[in-house]
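Coming up is one lone chain in C-alpha cells, specifically the form predicted on its own.
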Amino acid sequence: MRGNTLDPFADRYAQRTHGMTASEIRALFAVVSRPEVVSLAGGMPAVTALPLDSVGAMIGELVSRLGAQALQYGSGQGDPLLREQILQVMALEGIHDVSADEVVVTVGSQQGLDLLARIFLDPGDVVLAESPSYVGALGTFQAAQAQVVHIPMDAAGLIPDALATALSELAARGRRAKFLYTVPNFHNPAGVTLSEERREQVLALAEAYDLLVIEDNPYGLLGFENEPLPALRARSAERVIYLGSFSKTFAPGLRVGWVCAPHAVRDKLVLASEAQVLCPPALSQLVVREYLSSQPWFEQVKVFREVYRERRDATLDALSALMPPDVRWTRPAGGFYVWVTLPEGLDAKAMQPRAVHARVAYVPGIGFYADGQGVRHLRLSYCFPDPDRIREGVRRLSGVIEKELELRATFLGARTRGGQSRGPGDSPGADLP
C-alpha cells in the first residue's frame, strides 16, 4: 500500500481533511479528567443541578409507554411535536413569526452548523466570524476549506464599523462573504453580549450587503441580570438562520439541537441531514419532548441561572483578589465563560504545560482564531467546578502567571544586559477589553 510510514492512507484522503485538526479543548480531555486537576477548560454544563431522580423516572416511564416509537427510526426533519415545543422556547427571545415547518431537529447544534457549511460553503468561500470565535465553528469552516475573516469585538460585542470595513474590502475585491457567523449572547469564548444598538446596526449592514447571518444561541436563556435581548432572528426572518440547543438548558448527552431557517434552506437541510444520519435519534427527541411537556423546565432554567451566577461571581471575585497587575478579563452577564488577557509578552499556549503541572487547566486563546491570533489570551470556564474549586483553580493559575512574569523579567534583564531589548512573545496579540 502506498503512503508514508506514519499513515499509509495519506495519499488517499480528500483535500478537505487537511483542514481537520484537533481542537484545543478536546486535546485537554486526558488532563482534565484527572481528579487532582482543577479544570477551568471545558464548557461542561452542571447536569447534577437537574432533578435526576425525576428525570430518570420520566425516561423509564417514557420507554415503557412509547418504547416501540422511541427505539424506531423517525422523521429526517425531527419529531413534529418537539418542533412545536421548540417554537415556545424561541418565543422567550422574541421569535414569534415562525412555524414548526421551519425547524429542523439536529444532533446538537454542532450538526446544524455542519449541515449549513455543507449546503453553503465551497472551497475558498469567505466566512465572517467574530474575533475570537467558537472553536467548533472554526473547525467546521476549516474542514469545509473556507477562508475565515475575523471581525474584532469589544465589551459590547462585534464592532459594526469593523464589519462594515470587512464587507467593503471584500466588495472592492469582487468577493462576497457567504455568511456572518455570530454568537451574540454570552459569547463563547469572550463572554460578552452584543448590545441592542449593535444588533440593529449588524442587521442593517446585512441588508445593505445582502449578507446572510447565522445566529448561534446556546446560552441565550442563561442570563444572570436581565431578560434576554430579542434574538437577531426575531428582527429578520429572511436574513437570519438560527441555531439552538438543549445542551445548556437540559442535558448535553442527549445531543438535541435545532436549526430555524427559511423554507428553501430548510429543504436542503433535511436532505443533507438524511444523507448524513438518516434521522436524528428518536429516543433523545422524545426524552426532550417529554421533559418539556411534563417537567417544570423553565423553573429548572432559573436554577441553572443561579448555579452559574454563583460560579461566575466566584470566578470574578477570585480573579480580582488574586491575579497579578496587568491581567484583564471580561465580565460576562450570563453563559459559561470568562476571557482573560495576559500581560504583554506572555504566551498562554507556551504557559499551558506549566499550568497543568500546577494542576489547573484552561484553554489557550489561539484555538479560537483561524489566523494565529490569541497568543496572550485564554478562556476560563466556570460552569462545571463548584465555587471552592474555582477559587482554588484561579489561585493556582495566578501562581503560574506570577512565575511566568518573574521568568520573563529575568530573561529581559539578561537580554538587555546583552544588548538586546526584545524577547520572544513580545508581539501584541489581539486584545478584547
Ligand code: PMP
Given for the second form:
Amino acid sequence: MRGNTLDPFADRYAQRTHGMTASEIRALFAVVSRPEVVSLAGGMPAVTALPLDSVGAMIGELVSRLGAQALQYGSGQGDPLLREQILQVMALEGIHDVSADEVVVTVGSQQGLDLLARIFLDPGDVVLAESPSYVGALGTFQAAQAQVVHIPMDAAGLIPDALATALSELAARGRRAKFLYTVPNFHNPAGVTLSEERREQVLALAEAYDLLVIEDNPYGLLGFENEPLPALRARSAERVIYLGSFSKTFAPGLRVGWVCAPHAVRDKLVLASEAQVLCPPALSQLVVREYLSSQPWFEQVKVFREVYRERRDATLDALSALMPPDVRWTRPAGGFYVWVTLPEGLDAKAMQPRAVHARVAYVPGIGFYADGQGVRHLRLSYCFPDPDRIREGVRRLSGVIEKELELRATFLGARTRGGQSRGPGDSPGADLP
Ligand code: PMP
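Now the other one: the form predicted together with the named molecule, given that the block above is the form predicted on its own.
In what comes next, the whole complex appears, and the chain from above leads the way.
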C-alpha cells in the first residue's frame, strides 16, 4: 500500500474526507471527563432529572408487550404513530398545517442535517449560516464540501439587513445560496433568540430571493420566560424545512429526531436515509411513542426548564460577580448556552490549556465558524453541572482570564517599549456582544 507512513490509506480517501476534522468539542472529550475538571464545554442534557425508574419500567414493559415490533426492522420513514405524535409536538410551536406524511424520523436531528446536506449540496455550493453556527451542522456542510457564508447576529438573532446584503451580493455574482441554515431559538452556541419581527423579515427575504430555509429547533420548548415564539415553519410551509429532536426534551441516548419537509423533499430524504441506516431504530421510536402517550412528558419538560433556568441564573450571576471588566456575554432566555466575548487581544483557543490546568473547560469559539473567525469567543454550557459546580467553574475561568490579561499587559508593555503595540490574537469584527 502506498499512502504515506502516517496513514497508509491516505491516497485512497474520497475528496470529501479532507474537510472532516474532529470538532473542538470532540477534541475536548477526554479532558472534560476528568472529575476534577468543571466542564462548561459539552452540551449534555441533564438526563438524571428524568424519572429514571419509571422510564426503565416503561421500557421493560414495552419490550415484553411489543418486542416483536420494537426489536424488528421498521419503516424507512419512521413509525407512523410516532409521526402522528410529532405533529402534536410541533403544534406547541404553532405548526398546524402539516400531515404525518411530511415527517421523516431520523437518528437524532444530526442525521437529518446530514441527509439534507446529502440531498441538497454539491461541492462548492453556498450555504448561509449564522455567525457563529452549530458545529455539528458545519461538520455536515464541510463534509459536503460546501462553502459556508456566515451572517452576523446580535442579541435579537440573525440580522436581516446582513442577510439581505449577503443575498444581493450573491445575486450580483450570479450565484444563489442552496439554503439558509438557522437555529432561531436559544441558539447553539450564541444563546440568542430570533425576535418575532425578524422572523417575518427573514421569511420576506426568503420569498424575495427564492431562498430555502432550514430551521433547526431542538431547544424551542426549553424557554425560561415566555411561551415559544411561532416557528418559521408555522409561517411558511413551502420555504421552510424543519428539524426537531427528542434529545433535549427527553433523552439524547435514544437518538430520535425528525425532519418535516414538503413531499418532494420528503421522498428524497427517505431514500437517502434508507441508504444510510435502512430505518431509524424501532426500539428507540417505540420508547418515545410510549413515553409521549403514557407519561406526563410535558410536565417533565417543565421540570427540565426549571433545572436549566436555575443553572442559567447561576451562570449569569457568577459571570456578573466574577468576570474582569471588558468580558461580555449573552443572556439566554432558554436552552443551554452562553456566548462569551473576551477582551481584545485574548485568544480563547490559546488560553484553553491554561484553563484545563485550572480545572475548567469550555469550547473555544473558532469551532463555530467555517472561516477562522471566533478567536476572542468561547461557549459556556450550563446544562450539565449543578449550580455550585457552575459557580466554581466560572470562578476558575475568571482567574484564568485575569492572568491572561496580566500577561498581555506585560507583553504589550515590552512590545511598546520595543516600538510595536499590537499583540497576537487581536480579532476585529466580533459580531455578538
Ligand atoms: N442542532 C443543534 C442546534 C444542536 O444543538 C444539536 C445537539 N447539540 C443537534 C442539532 C443534534 O441533536 P440530536 O442529533 O441529538 O437530535
